[in-house]
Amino acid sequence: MVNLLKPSSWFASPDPLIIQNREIFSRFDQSRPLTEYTFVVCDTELTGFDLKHDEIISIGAVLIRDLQIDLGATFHRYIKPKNTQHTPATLIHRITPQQLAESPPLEEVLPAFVEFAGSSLVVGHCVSLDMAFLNRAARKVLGGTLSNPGIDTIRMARGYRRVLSGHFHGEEDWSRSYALEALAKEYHLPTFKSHDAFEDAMQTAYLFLFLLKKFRKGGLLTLKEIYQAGRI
């Protein structure tokens, strides 16, 4: 916490999480093979959507490499959060606020995940989301936020969908759902459960790979052409 009788306080160095979390993607290349990248697809259970007061409970994620799930490699936790009473998220994920009663704080848990994370891409399913109330949480945590470039799949999914229709630069047609169940089932996905954090990040990446397929089908081979035809 700052101090603000105390100068030096105000511009305290960041965590060293954080200090090698920036050395690495400042020198970061987007130009190789997707292959050669690796990518951590997550997603969090929340207390509720307002970045102000409400709190992660719970991250989960799988590595992705050679463009493969790798189930050795996979994080799961709960949080114990602040804020020990239900929300009107409880009915959406069914977390109780009973069940975090013994997990570890958000303290603990971050610096965990931001080490599984390593220098991998961070892919999710409105990534941005995610990524807010992380870069909150890694702020007051670790002193800064992260530096791993996002990629959403809602994006891809849009994408995609342009591709199929050949309506490139046309209005996107928002009468059929960008919700993941509802991909994951138009595309004959294996599916999860819903609202459970390490459940959702598999679907995302079942999804993630089934739409990087069809892209590098048509020809994007490296991240930056993926990047500059506007698709994630």
Given for the second form:
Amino acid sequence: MVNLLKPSSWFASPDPLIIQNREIFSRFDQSRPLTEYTFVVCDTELTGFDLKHDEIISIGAVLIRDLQIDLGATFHRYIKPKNTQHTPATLIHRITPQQLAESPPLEEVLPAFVEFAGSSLVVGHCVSLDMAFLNRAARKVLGGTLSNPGIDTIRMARGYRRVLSGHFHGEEDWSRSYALEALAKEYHLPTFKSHDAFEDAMQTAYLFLFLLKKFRKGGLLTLKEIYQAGRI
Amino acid sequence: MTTFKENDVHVVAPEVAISFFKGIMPFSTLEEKTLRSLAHHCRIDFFPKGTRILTADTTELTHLYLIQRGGVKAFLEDDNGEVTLKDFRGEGAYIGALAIIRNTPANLNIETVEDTFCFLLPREIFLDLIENQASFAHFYLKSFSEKIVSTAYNELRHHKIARRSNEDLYLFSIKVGDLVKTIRKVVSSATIQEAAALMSEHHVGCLLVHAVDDPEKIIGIITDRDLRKKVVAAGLDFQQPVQSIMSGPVQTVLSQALCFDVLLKMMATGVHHLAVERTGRIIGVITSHDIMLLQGHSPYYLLKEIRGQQQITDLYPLAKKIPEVIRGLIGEGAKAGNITQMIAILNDHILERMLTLLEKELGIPPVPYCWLLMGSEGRREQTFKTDQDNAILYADPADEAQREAAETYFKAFAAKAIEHLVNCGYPLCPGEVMAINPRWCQPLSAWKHYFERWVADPDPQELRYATIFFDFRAGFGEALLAEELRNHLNKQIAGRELFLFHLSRQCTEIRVPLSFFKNFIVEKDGEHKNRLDIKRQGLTPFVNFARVLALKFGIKETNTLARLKALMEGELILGELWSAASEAYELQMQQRLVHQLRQIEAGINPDNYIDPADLSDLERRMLKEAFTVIERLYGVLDQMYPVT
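Next block: the form predicted together with the partner chain, after the form predicted on its own:
Okay, now the whole complex, with that chain kicking things off.
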């Protein structure tokens, strides 16, 4: 029976993965100590930034548990695009069209990623872009969007700069770059080759760990406090 | 699913970990496959600057830490909060290995001195590698073997100084069967007192305990420790049978086992007495002390040997053993200040023995004299093979006949002494500041006159050359003569601001070598072959500073660290400046010692030129910080003696 008053029922009912995902985050509590959360730091490679036409061609991710990067929990998949005409971007991504053509489709990779992410908070560098593409894909493949709260390392970096400069309310210093590579260099982080979803995810994980622990040393012990301080 | 392999979640190899492991010993010896599996078990953690990672005697190690980026300091803290810095460790270094292997809590406090990323390797996996990979046991045991008996923990330097092959040979070639002494045992029904008496009689620290019915059947062992802990401390009756306090059954090793393997077993189990078994029979006991003696180049033994010599020529080979002893000390992590003191003590003993024997040979000197040591010897700051800087100061002769007798005697005495010293490996002084030079073999009145002239009428040119004389101390003979000269000198200097001004100017002439690092940072590709003279540019400013202020304030010490300390205690410099200067000075001394030691091992004549390429990032940063202290010292001098 289709209940016309419930918009969600206009579409096919969501995949069990999505239902489970919603349940996990229905009673999400921001006030627990940071050590109790797991984070999935992820990065996607796209054929372009157009949400209507472009697609995800690679997902890389790594888990952070106990505030440590867990190298035993990594995720890296290439995805066969629906439209095979996206060649210019693939050059940047060091993936040959041949490799992409042999990769599994989104229908196979996305559920694996959702399972991998589990109850973790999604962390990304400009995470809204990744989430937009992931959610569009999830709506299509799984009939619903992901409920995992997102954390943006760009916003954290801005918060950190504000703390360092002591300007909490003044002008933002946007003259300095917030690009992943630039931040890694500024904070003397070990660096990774860019434009590879997994390597970028690792780079973001290092950045996230760095910022998180800097905040923590400054006395911010719960997720809520971090959200408030960095307005992440 | 027919995807290519990289698409499998479980095959994504964290390249970052693998390439890190490939770059550090002993992981670099592992197979690719093993490295990949290791990488999957690792975690990465970040510790902001100033984070305490381990606390001595408290933290239980669940992981081995390997520094990917950043640096830490290792230190001990006593009950009064007094901190002893043991070590700095930088990228590629490990933390916690010793505690994991010995199954104890951390032995040192570890704190990050900069933002630090570490790979964390689970304890079980590390132990598994130690057990199953020969290269691992070898690597870590080599760096720990001295530490079991000493409290020094300097892992950094263990990486920097390659071990001498013959030292390894002892551990790797000698079998425990060769070390075992006569077996000492006692029947299990004997009383504790009888056993203790037997131990005293044979001068041994442990006895094997055999069954009543069969002397060949070893059922346990008692040690000094058992007597102390289980008997005396517990107030147990001495008439109880030894059986009641023994440990049994006894852990055994085979007589053909290598000392290396036995040491490993002792470290892993914490049992330091093992019974040695040959063809099914226990033939004796081996202790960790027995094995440590194999490696020992103990300063104490050398000292005893020097004292016992009756022929000057027999001192030659002993003097040449000094670098070996010093090497051991550096390896054990002794601080530079202690090392140079030790070198001075050993050199002084060679000198004392030599001149004592020489006096016997040439007869009693006509007047009392004092053999003076100048420059770095005078400051007790020699490293390896420093030139001779010495002189003779003798009591003023009573008359002309005595004057002639003294001149003749000391001329011959000096000539022989200098020759012997050369044969001992102390090269001649190119500036001829030696007792053999008639100018520097003079009675007290002449010496007083020298100093009066230098102080009253300072010629900057001559002063530059004369500074080493201001660091004189008594090396051998009548020390009162040297003390009288020092008192005279201090009286002369009081209020002689012009002299102190020149001395101070001369000090600040040496440029602070900070630009060295700027150059280096810019010229990364090694085109810039700019080397650092760590003695002239790095250490001399501290020596000069301490000398100027010591002379100004009449401090009798000649050693730079002692001078600085005396200045601080007299509240003549700030306590904070004192600690910064002492640390910076000692750090550079250490760099210099390690540098020279490596040269000696490579068969090169030791010098003071440090190639920046040989320094790690952390070392460069530390040196740079040390150099900034020089600017502060110059600031003090500039304030005291402004140019205009």
